[in-house]
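This document opens with one chain alone, in structure tokens, the form predicted on its own.
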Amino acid sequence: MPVETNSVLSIDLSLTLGDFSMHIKNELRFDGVLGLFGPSGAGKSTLLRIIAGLERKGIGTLKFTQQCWQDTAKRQFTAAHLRSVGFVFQDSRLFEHLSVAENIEYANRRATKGNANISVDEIIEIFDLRRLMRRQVGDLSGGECKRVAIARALAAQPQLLLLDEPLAGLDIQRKAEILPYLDALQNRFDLPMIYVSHAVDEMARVAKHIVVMNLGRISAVGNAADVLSDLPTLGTASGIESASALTATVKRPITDFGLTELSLCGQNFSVPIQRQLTAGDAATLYIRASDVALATSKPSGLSIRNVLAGSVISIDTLDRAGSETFAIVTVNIGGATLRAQLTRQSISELGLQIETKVFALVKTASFNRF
């Protein structure tokens, strides 16, 4: 039967592996893709292995919807092959002695039939695998291997799909090729998914809600825009630069110039064309503070097309910005907040203060990192 919307994963588990300890006590609700974010060593992959039943050393309880998968006190543990969980590993783990078709057939034969809403024919169509079915795995490119790995996990008809850094090892171009397939997957199947990554760009693109992990604990849970905007203050990892996550609405494609026009708090904004989005769709923009410049008067004669009017609401120097050279200026853009990283000298010369009217400039090219 199809998986119900808003499924719940209830976790109350502790685990110790050498010097690493984990304790998770949360109810994770699924409404769109749930992103699991954090630095290397935070425990993200370990948590996925616990959920999948591949790690048995955890102590406590784990429940998904109406199913109890683990209850240590009652000596209850549901084996991995009985959990109706699809798992996409970082390294794909395809059977290299089998063809693409045989990999997918293998998974389908062993399906628990927990989600009959997923058909092999539709999976092949969504991931554009028809021409690859007779190919051997060893003859595939890295991006093709990722597509087959996700398709194979779906062929098992899971009730929950776990993706452990599925774009790991791919360059920017290959990531750009895979992301539309993930969009299609979300749009077609009513399937709870946990997407693990330590790349904020991926989180902004893929996840609707995000769980932040650090040192074996959950430190934040919320919608993607709020969590990603707060990342610099969460202390989840060194080197996470200040940024903003803003929700915009798609207006129209500008196909002649390869752009998609968005409306951000009533102001127009252009990004490289997003063919998977249509008018009225919501889109999360992840904008690095270092990609934003500020002007105190509306500029003209510039190649930068994205110019947003707003006013300064805060200037954070040294302690929070983490540098004696730079500061973070937060701007109110029609109710949304946008961060800009400027030199302290620039702030002084522009005379920026709280409530100063400014224009934020963001290059369209800054969204090409995928």
Given for the second form:
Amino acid sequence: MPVETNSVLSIDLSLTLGDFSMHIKNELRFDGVLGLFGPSGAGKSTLLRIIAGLERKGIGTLKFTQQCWQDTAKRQFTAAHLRSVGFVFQDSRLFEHLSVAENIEYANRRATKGNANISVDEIIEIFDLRRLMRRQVGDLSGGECKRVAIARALAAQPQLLLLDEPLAGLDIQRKAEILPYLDALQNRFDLPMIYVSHAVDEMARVAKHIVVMNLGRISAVGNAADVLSDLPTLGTASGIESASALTATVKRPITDFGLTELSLCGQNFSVPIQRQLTAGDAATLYIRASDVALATSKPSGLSIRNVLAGSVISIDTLDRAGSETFAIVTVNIGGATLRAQLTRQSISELGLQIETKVFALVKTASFNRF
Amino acid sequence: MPDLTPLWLSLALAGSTTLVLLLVGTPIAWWLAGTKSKIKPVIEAFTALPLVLPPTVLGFYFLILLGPAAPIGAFWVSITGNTLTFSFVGLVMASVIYSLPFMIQPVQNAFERTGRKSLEAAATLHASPLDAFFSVALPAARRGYVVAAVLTFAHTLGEFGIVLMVGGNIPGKTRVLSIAIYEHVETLNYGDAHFLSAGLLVFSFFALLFTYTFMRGHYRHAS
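Show the form predicted in complex with its partner chain, please, the one above being the form predicted on its own.
Next comes the full complex, this chain leading.
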């Protein structure tokens, strides 16, 4: 039996562009989607452009599995069109002079020969494009553009797929519409993927492993659950948005109102239905600090369902933009910690201090699928 | 009914000039649209010169450059036995320079609109730079080409000064529409002058009307 080798991307590169400098020396192994996470300006997109061959100013070496794509010392540089890399751009970049079908056909006609394991029919089916095939690109909605852009990148039969904030510019509802397509993509094709985002909820949902980037350097690599749980510590240091990772057990997978009911440190917590879960399963929840509000008395007459009782552990100032307005309040909820981002004015008016009893109101939570 | 030979000659001149400029103008427009070179403004200013110079200035230099005493003119005489000045080929060469900005600017704008971004997308779909040029940049610039071709054609039909200086007024060879009209007026043959002038006026109006409607549709579609 042949030894199964996962794809590896070896990067040893430096790049200086004006004030920005980047140094990456890492071996990235692919097993499921690799999330590339970090604040804006960390160099995530630049790294993707280097991998795709769109940015030529990097100095060093870049290897993907058996192929050497760049070796500055040997004056070797494989041009972008000769690398088997698919790229989904933030701004989609569909060809406006072509229809949806022609955009996909454009990619498929130029697909690397002998590498065709993704059938175009399957792509069209997965991304639900049948209806859209004859449309002109200019007539597509934002979400439709994203689906076509991902489908087009796949039709070129890449060996590595790079997604640069593919959901940028979509509202929460549109994002929720696209995410299932990404799940289907992962389940159907065993394709190494790098998914760039600065949003915790997207990362939690999509990535199996996560690389955290900050100021042109990789600051953490690991399992999604581990990295995301460490984010609060990483976050204050690096300007990443604050979030909490909490473990919950499933009480009732399906309720009459289409919710899944969880037990979070002995308190009830419900989320939109999660069909993959059964009663007794443990699940990790990610809650962004900006999605949490605090009250000093138990609120009533409120549409928010998830209200967790606890007490304040600490109040920390933000170490990034917005520090004059916001602060992070950490709350102990039956042993687990939950972070809330509040305005400093609210904290002062509510008279919050350490050990104040509070009720945390959680607007939305996201799951990690792994 | 006046002699229509000048009309056919004008159409042949405008047609040839447009064809030559499609070939010559494309690489220049492509380079201008993509370059970050410091000499870009110099080249841009140079290609825009015919917009502001009196045709007589261009005509004067062409007369010297294409004349049998200059290298280009002498070379032409040595291979064809005829002079470039006062010939149809000489007129085409002068017209190409004279109408250069009318070809370059719309095409350059169209290439700039397609931009580096679409070409990068094409590269990640395995299109070589040449492939990307023909499969993405050219088709995306097709409206720019239509506008450029119409303007170049119409502008060449209307040229007068440069033709008179480089080509003179040789019936069937260099006497184009505008020269014929001048001749008719000089000889007080107002009937024929009216006929040709009105024709040119109507044609030019419709060419411009087409261009403006077309461009408007383009920008509305794009926004």
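Everything numeric here is computed off the predicted structure, so don't read it as measured data. Residue numbers count along the first chain shown, from 1. If you superpose the two forms and keep the largest set of C-alpha atoms that fall within 1.5 Å, you have the rigid core.
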Checklist entry - Relative to the superposed rigid core, does the CA atom of Ser346 travel 2 Å or more between the two forms? => result yes
Next on the checklist: How about Thr16 - superposed on the rigid core, does its CA move between the two forms by 2 Å or more?
Outcome noted: no
Checklist entry - Comparing between the two forms on the rigid core, is the C-alpha shift at Asn268 2 Å or larger? => result yes
